[in-house]
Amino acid sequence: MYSVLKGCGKTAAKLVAIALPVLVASYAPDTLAIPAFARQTGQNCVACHAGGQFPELTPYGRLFKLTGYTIGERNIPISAMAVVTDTMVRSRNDPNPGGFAKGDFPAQNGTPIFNTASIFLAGKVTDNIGGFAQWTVNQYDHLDGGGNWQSNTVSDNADIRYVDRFINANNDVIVGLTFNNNPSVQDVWNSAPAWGFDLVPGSNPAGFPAKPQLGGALAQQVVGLGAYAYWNKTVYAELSVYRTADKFWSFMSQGFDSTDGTRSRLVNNTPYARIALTKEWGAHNFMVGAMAMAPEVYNDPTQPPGSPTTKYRDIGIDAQYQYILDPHTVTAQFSYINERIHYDPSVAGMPGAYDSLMGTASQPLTNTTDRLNLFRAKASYVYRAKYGGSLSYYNLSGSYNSLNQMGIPGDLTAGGLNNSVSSNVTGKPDTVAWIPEVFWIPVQNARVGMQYSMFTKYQGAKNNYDGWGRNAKDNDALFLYVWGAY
């Protein structure tokens, strides 16, 4: 860890004097939340979000989305929000004679660069209906075919909302419509995919090798139509229908491609369950919860209908305990996604991960389906709504694995000479992490991070993961932001 810090001083003070613009043009005298809601709801920014921590919420900050963002009056819709980063990964060293691509890590590493910004369209329309849609530019999306980067404006996360709520002595009941573009993005849980983990836009920079249907594989590739309930602050439940944001509905996956492969596919009109039990009482409140999906996609999104597919049936369970009493605010969650993989049976013989035993990058399937198991659990604490940290622990395991779930093996058919960070050689995906972080908020629209991303394992090793030599803890990697909003 040290050569990775070695050297943070100068680079801190890059990213301060970078980030200045963002934290100024953030500074508002009455130190408000998310500009648009805040402006709507007239609220400091600790009353929806926990410790000022955002997008964290507090009980008042899911009780106004759960509303349809409705709570209020009307005011100006529109917010903006702006992330400067630097990333040091800890080895970029490959033995490999190919060396590693220019895209295999982060853009302009150990140089302070305006990462991403988004513009929110947000707030009230009627006393029933409200929401939120975002648009992101990414700086440094991807390489052209020169080797440069390029920047990409996508449409980001969606929830847009129809919601009327009934109260006599004995109930309380909110019942509403929720039409978004990413499973779980209109959950009001931490603990959910869409919220609970890697919050920071370009945080975990070296990359993790796999990640399932529910745990953000389908992000801004779908539309959804779902109804739900939510009983005497006690019972929530929820089913929504998912299918492919494409024709009519690409609006909602600008910046996905279908013709190019980087939009997934779904085959059939696609459910999803949510259910949560929670509690409240005091200073404190819980909440333990399940979710599933059962996403059928096609493997190659290009091809017409018939052509080979890929079943998914992933199941979650999650839960959260808040802390809030100022100067205090603790927030524990958890979340864990089992998910079942059917390949097609026509890809059942193609070449799978690389086989370090067998001596050979062209291992057929061991069979025609694989699970994949993600466990993830983040602690937080922040004081007086300033200064915080929080510990996340990443745990993904799985069977031995086809290239469909492994990501880039080891290419040996060119001598040895092309290589990715992302090879194999044990055909497991297995990784572990942890993952400090600690931030300060200086006004509440804006926070300054530092995070450490620690491998104890990358795909299925501690060591020689890559059959190059390149070990697991190479991948550890340094993260500072500046995150404003406006």
Second form
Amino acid sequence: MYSVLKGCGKTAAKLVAIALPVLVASYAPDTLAIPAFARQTGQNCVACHAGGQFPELTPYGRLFKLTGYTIGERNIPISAMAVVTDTMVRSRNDPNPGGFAKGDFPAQNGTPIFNTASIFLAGKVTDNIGGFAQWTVNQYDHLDGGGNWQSNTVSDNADIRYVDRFINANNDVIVGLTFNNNPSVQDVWNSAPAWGFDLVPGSNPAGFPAKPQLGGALAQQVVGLGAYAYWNKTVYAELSVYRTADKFWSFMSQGFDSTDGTRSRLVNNTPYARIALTKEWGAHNFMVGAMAMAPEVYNDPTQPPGSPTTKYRDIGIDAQYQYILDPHTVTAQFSYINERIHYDPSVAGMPGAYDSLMGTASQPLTNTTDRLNLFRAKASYVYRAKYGGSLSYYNLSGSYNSLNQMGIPGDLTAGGLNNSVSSNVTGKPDTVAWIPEVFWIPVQNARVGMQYSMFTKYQGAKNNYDGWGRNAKDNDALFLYVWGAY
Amino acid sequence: MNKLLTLGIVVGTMSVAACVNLDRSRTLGNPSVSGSVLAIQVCSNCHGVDGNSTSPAIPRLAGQQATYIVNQMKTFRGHERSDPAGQESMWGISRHLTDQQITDLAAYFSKQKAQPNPSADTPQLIAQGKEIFENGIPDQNVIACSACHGPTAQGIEAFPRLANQHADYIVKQLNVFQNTQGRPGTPMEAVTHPLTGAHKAAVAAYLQNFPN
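What's the form predicted in complex with its partner chain like, now that we've got the form predicted on its own?
Up next: the whole complex, starting with the chain shown before.
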């Protein structure tokens, strides 16, 4: 921690220098985390965001979204968002001579960067139609061959709805259709993968080694149409169908390129189901829910139909609790996703990653099935919608598969083709992190925060997970951010 | 770009086709949406469809005096009532409501039946509150609330109903009257002058648990 904090004063000053304009720009007392929505209802951000910590929704914010963003008056439907960050990873040292040493990891370590900027088209269209679509410029998207950062403009989240609500003294039914590009982005609870954790870009430089399909792996690569109903503020049920966002729909997956194989391609239309039970009492509210999806994904998205695929079966359960009563906001989220992965027979039972490279036979053959479990929990507290803190816990675990085992103890040559940070000698994805955060909301549409990611396990090991001596805690990172929206 | 255009045309056509839905509209700037539709489509999200809000952060409107509701809506709209919670939640909601819509909204909520609102307060605290409400504390210049809010706390005309209101909201408003200019020009400024924290807590507990 000390090495990370060293030099913090200097960078903090730089951060302020870069961030100040963002803060100033967002300081306009009458404007309001999609400010276009706030202008549409004329309300303050805290009406919809719990303790002001966007994007987490209050009970009213959830109803606003479930009724298709149609409360209020039509307004100029444009918002902008900017995120300035500064990441300092505990150790950039890459002991692997063939590795990442010359790479810029993480982007501009210890230097504040203007990380991402977004534009939103958001608002009410008619009495029944409303939505939002976000485009984001990732300034530090990837390194080119010459080791320079390239930016990338991507279609970010989008959710467009058609909604009606039949409500009288005895019955209340909200029914709607949602068209979106990220399974669970349509969800109104912040335990859902799209809205729950790691929302500030750059917060975790080393990255988490694997993502379940339901945990964001398909985000912005698919389009889905769903129908949902919320009955008496008690039962929410939704059924959606997703397909690859290609051809006509490729504008919903801009930034991914199917020809270079970065965008997942689903075999068929894939159903996604979601159910949630909710209860409100006094200043408290609670939700418990489940979701499921079983996508079949081409191993190589550039190959024609009939080429090998991987079948996933994902089941998630989640829960959220909130207590909101001035001056206190207390919230807690929990999510567990279990994934079964079934490989095509033509790729299963093959030599492991190391053996296939080295032509040796030291590893077990690759698995026909794998499992992945992702458990996440987060608790937060905000005082007077101004000062807050949160603590998150991340726990990814899964089966051993020689497919992922790039080095083996004793001979690291194969692993040497990868940089230390992402190299794996254990063949397991197991990663555990604790992430405390403190933040300040000086004006309602800006947040300044500091968080620290602490890894107690990374890619299956506490120590020497890459075979070159890199330890889980070397990926610990201090992260400062200024997040503003207008 | 062509695709965006196509999508635009599709959405555009749908929009025109479904442009107005006056019976179930959530539009706040359209005078032809009736107050009772807004009450159930918009206000219900926070105040409850029958005006008995669940969250203590949001006042109950069930059985509230229509005149009082009209007055409050107009002072939100005109920004005279400027306590923070009112500003955050009610300025925007009320900004373009017409007088007619406000009258209808008030009629809707005043007709709703207030439900009991039991809390875990002790009988002693509630009894102290009852004493203050009914008789005041003359030697401390605390006036009996019932003089204006009525013996059964039902209110009358511009004097609000307080029975079954959330204690948390009552205390918050008493503080607004006492310490701020958030709700100017009412007798409550003088009334709250001598009140201590203990008085406020007691009378609020009594009112929330008001015997029906």
